[in-house]
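Coming up is one lone chain in structure tokens, specifically the form predicted alone.
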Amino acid sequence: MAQHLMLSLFLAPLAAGVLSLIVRRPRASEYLTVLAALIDLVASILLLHVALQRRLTFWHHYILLDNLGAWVILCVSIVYTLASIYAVGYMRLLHEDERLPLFYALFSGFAFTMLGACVMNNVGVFWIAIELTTLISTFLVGFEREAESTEAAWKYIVVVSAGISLALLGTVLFYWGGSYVLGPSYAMTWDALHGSASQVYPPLLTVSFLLVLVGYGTKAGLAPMHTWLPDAHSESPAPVSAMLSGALLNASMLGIARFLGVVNGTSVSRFAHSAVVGFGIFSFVLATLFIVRQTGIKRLMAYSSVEHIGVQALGLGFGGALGVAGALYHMLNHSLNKSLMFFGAGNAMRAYQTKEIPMIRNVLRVSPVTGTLWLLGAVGIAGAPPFALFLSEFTILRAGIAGRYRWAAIAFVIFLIVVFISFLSHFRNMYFVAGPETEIRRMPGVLWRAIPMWLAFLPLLVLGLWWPRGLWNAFMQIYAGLMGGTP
């Protein structure tokens, strides 16, 4: 059964992409993509259930289904589904019907590469899969073919490829270190690295980890390697921005989490956790400062992504049961909340024909339903109760206070307050402050754009009021495997 689910997980987006190119009909491409995303969502839920029962490998041990990878697959599939539905209503507004089959082929290909990365058992092949996500998503970033989006696409591929090159160098050094223990030639699986890490020369292990942290941290958007992210997220079509923020960053953080698990329990474990905490708090603080003075609506969402990827890094760096559980819960909650926020930003940008916050006013009068959902999403993304991000951030804060990183936990609290005030101040201006009269564009397809916002909002509310016991048990299983029980 598990093997069939894995096949459906990969074949659904692959088939949707290929058929979109063959059929070359925009409406057929839309529905094929939505269908593929729904199949992947169902498969990902079932695969998580299987992975929590037992750890499996397939196809000569190149494919690994474990609980951590299955969790990231679920998060990616959720965003893929929401963004696919939203894209039907949003992409029609661009009046690019002739190019839509190509868009949906790339869109499904992007999902395929991210899902593939989550199950790669060979560390080198994992790097290849992450690099493939860059190559495919570059064309999506520049899809609108405006000067700004083309520039953002070039910046994205140059900066991220440079960072990923460092991750490749770190991977090579990990392999070299393992060769002293396992012999000159061995299968470079995650288990092999984990088993040999404690016997590798500590300075070599330290340099290797720093390189992969910076490399995959670049792809994840950790500061100061985040410079590609504000441009790429703000210039992409809204459904692509949701995929970049809610799915791609998670797939990249998976690499950091796995390598952190490799060095955990070794002599460099404490340094590795401190490095992840350092990058996490720096990302959080830097993003907060940019959020305060931001004037572009999608750039505001982009810097919020830098902030929240920093929060995930803090959870992993703090470690312990609370830190890991909070980071994993935050991964899901951020995927839902940021999808909601980019969908709302896309609606506002198309309705007001601008990306500038000062030109967007009286949103509730223009879009009473989706505008309300967007405003509630802003409250959630700012970390306020009763929404899910508050619960995951509070859990990570508890982990920091209980551990040896109290200084980071204190800084976390201070800048959380600044984020809350600044982020909601921008929305107060857009919703309740009078501004210049602008021409409002009435847009068709509102149902396609409203449904995914509801599908993102309702789980955020439920998960903020109720942390399911089953999820906590799943996180404890992941923690046991990833952190080795180290507090």
Second form
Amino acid sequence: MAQHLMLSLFLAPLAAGVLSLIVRRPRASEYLTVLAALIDLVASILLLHVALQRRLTFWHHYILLDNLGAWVILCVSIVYTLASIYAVGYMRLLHEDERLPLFYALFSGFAFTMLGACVMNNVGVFWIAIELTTLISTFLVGFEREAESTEAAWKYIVVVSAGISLALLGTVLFYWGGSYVLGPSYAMTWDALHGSASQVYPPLLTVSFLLVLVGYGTKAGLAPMHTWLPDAHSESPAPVSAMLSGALLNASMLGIARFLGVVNGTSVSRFAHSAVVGFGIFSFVLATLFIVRQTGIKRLMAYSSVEHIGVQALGLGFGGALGVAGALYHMLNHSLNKSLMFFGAGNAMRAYQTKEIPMIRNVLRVSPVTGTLWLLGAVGIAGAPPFALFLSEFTILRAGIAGRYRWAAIAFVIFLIVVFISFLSHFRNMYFVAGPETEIRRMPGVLWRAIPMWLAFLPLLVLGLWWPRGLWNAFMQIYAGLMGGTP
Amino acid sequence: MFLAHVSSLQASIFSLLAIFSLLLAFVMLGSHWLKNYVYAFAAESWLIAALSAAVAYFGGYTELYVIAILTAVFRGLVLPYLLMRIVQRLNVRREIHAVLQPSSSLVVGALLVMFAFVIANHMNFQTSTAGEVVILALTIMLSMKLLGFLMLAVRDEAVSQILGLLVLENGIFLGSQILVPGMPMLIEIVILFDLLIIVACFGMLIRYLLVHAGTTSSRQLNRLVG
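Form predicted in complex with its partner chain, following the form predicted alone:
Next comes the full complex, and the chain you just saw is listed first.
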């Protein structure tokens, strides 16, 4: 059962990608991608259900299905589904039909590598999977072939490859430390590393953890290693931005979470948590400052991603049942909400033919329905109730107040208010400030672009009003598995 | 542990090879000419291949012979060949606008090596010959990492940035041969191929850059700020 689910999870995007390349028909590749994404969504929900019952390994322990991985798989599949539906409506507007099959092949390949990263049991292979996501997504970032997107793609690959090579160094050092306990040759699984970590010489463990944190932190967009993120997110086509922000960052956070689990219970555990909190709060503050004075609509969303990845890092760093549960809940909510935001931004960009916020005015008059959804999404992403991000941020805040990092929690609250004011003031300008009358083009394919926005919005509202009991129990299980604590 | 039984002769051979590859990183740092970067990189890869072979011979890790051959072929021949082709096609011979002059970057590089040594010294807990080799390996691993970052930071040409990235990975390669020769080989092979893909990517991106931005110097990449 679980084996078939895993197979379909990976075969669906792979088949969609390969078939898109073979068939070479733009319409066929669109529908194939949507179909594959839907299969993945169903499979990921069932897999989470399986993983919550027991932990499974396949193929000589190279593949691991645990509850944490299954949770990230679910987040990735949700964004893949939403983005592939949206892409049908959005990519047709670019009038590049002959390159669309290639786009969808890369798109599914990107999803495939991210899903792959979530189930890797070998730490080295996990690194390779993360590196592969970079290679594939570079071409998606540079897909529009403008000078700006080429620049963004170049920065993306150079900064991220350089950063991720630090993670490889950290991984090698982890292995070396473990080899004093487990012998010169052993299978480098997460469990093996965790088992040996407590006997490794502490300074070595500290350096290894920092290298890994900085390495995967680069990929996750933690400041000050975030420099590639605003460019890549703002210059890629909107569905790709949603995938980068909603899915890729989560897959990299998974690495950080797993390594926190590895050093948990050792003498450097406390330092590791402090380091994660430090990066988290720094990302949060820095992104806030950039949000205040932002003029590009997609760059605004990109800095908001840095901010929210900072919040997730804070949740993991604060630790405890509340912190971990908050961070995991935040992961799902951010995936949904940020997809909604990038979809709205993509609509606005295409309608007004600009990325500049001052040129976008009277959104509601132009698109009443999707415009309203976008505005509500903005309220949600700024952290206001009744949307889901409020609940998860509040939980993380509670974890911070209760724990040792009260100073970080206080800074978190202050800058949350700044984010709220500045983010919504950008939206006030776009919605309610009179601007020049511009001729707005009618665009085909409205339904394809509206459906994913509804699909993202409704769960956000529901999850904001009601935190399902089952989800909470799932988070407690993940917490127990990761940090070895009891809820 | 392999390093625990290392004799002083073996330690000297490893140290010599490692130190020479560090020197080659400095050769790259101290030159203007793109061609020299590529040659120095190729030579460095050959030294690392020799090191793998030496570890394989003395430590009895037969699979390291394969890695030595792969390193020599891919990193010592194929990658430099591809890079040379890119250099020739782009018709850029030398780095013109480097932020730091070669002489000053040599000084900064030397400081970085000292920093790496301090860190490495803290991370080691063994005494005797094994400890010395460990410190040396860690120092060179970390300092090649830092030198790679320095090259990325002060050089503008796309080719130099690729080489900077490759030096970053060479450092890891070198260190891991000495420290963890028993690390499962799967990873090392995949990384070799991974690098090949990277170079293919870069070749394509450079073409893009040339077509759209009209230059291969990243100095011109300044549209996206804030």
